[in-house]
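Here we start with a single chain on its own, the form predicted on its own, put down as structure tokens.
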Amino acid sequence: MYLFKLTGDLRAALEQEKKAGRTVGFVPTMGALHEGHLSLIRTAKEQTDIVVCSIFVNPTQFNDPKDFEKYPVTISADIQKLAAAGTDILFLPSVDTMYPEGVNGQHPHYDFGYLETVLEGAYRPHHFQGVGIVVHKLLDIVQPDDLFMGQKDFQQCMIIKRLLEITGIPSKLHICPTLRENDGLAMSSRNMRLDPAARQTAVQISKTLLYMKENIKHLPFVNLKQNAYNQLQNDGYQVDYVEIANADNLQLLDKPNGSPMVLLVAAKLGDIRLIDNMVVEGAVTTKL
């Protein structure tokens, strides 16, 4: 595996590969690498021929600097990982390197219209923009022809969607599912920073999900999303969203519309917040 850290070392080697008509595929991480991270660089190195990721914790996607310090930052053990991963290239780069114009300097603002409104576009405003800066400049910098992300940051990739057809950048996107722990908790580099107790307690998140998932065809909408948001707060969770949206453009729902759907939750465990979400396979068209 190469480390790059400086741009124009990285571009260098890249147009090498693409001359040799070589496809380059690219996973964005913020690092503290898991298992579902490790999942998309296998299904990139299946499907392209030069592997890419990147670690960059981005200052800008940050509402709360205390959140962005707190970040989990263990670079050692992720260069590991992404070796025994079999990834090709880390790009390493400094804030200085990924913002040239000062972290407070003058961005792109991008028109993500709806998206950028609603779930973690409310509850994290200029989060969304700070996403797309920092994404569109590593795209510009790899130029990829695959782009894979998980499903866990299910908002965040339709923003990157979004993005796409805004620039008119042409790597195509990846959505890969969700990875889980056993007992069913959506693998997090956040999970890291939980207590043993809290630990056990955030796998109600997921539960919540399923709960959510085999009733929907039973409860009205409003009664499902209410038991599920007592449930949570009930756990000790403080709850920021239970929603149900249509899954293809995040429109929330308040009774079945016959379009596929997506469950999501965001809540607080103490300081540190977690997030999930479930697609509902096929549309639900059960009049209640």
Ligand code: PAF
The other form holds:
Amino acid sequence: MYLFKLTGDLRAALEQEKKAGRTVGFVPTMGALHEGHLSLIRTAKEQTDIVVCSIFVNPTQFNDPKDFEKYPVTISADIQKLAAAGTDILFLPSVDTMYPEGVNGQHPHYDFGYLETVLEGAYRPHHFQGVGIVVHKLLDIVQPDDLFMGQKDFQQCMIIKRLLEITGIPSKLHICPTLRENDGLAMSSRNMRLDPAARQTAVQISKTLLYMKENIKHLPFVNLKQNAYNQLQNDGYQVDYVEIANADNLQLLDKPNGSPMVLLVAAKLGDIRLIDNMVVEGAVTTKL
Ligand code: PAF
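Output block for the form predicted in complex with the ligand, input the form predicted on its own:
Full complex below, order starting with the chain above.
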């Protein structure tokens, strides 16, 4: 695995690969890598010739500075995991490399429309602009044929799909399934910050989503969401939202309308904010 810290060096290396006719797959990350990230690398490896992974904890996407400061950093372990998973190139830029204009400098503003106003967009102001800014920069540098991202960040995937449309960047987005621990907890870098008691409680988010999935045909959405909310609150969470949305456009639903659906939860355990989602397969037709 080659490691690049500078944009020019990475561009030059990738130019050689592309000239030789090799396809490039890209997995952007903020490090603190877990099996979920590595499964993205493995999928990219199966589908493209050269796999590039970036590790960059992007300051512009943290609406809460404390969350940024506490974001886990495990670079040496990450490098070993990436090499073992078959990554060809690791891009490890500094803040100055990614933001020569300065973190508080002039950045583009993307029109993500409705997508930026709901759920994570409503609870984390400016977050998706920050994601858009950094992913646009990274795509500009790597110019991948294929881009691999995890369904765990469902709304982020929709934002990136929109970013590709807005910018006309031709990379193909692959949204890969969420990986879960044996008890169902969605893998996330933030899980590293959970103490043993919080780790035990953390599983309740996926259990709540499963409860919703199993009962979506039997209960009015308002009751289903309220039960889920109450359950999480009883378990000690501070709940941001429990929602049911159209999986194609994130319009919030108060009853089934024949569209594919996604169940989404965001809740805090102490100062650790967890999100998770599950897609409901097949149309839910019960009249409520
Ligand atoms: O999902 C993440 O890890 C980040 O939001 C991303 C896409 C790497 C942008 O910083």
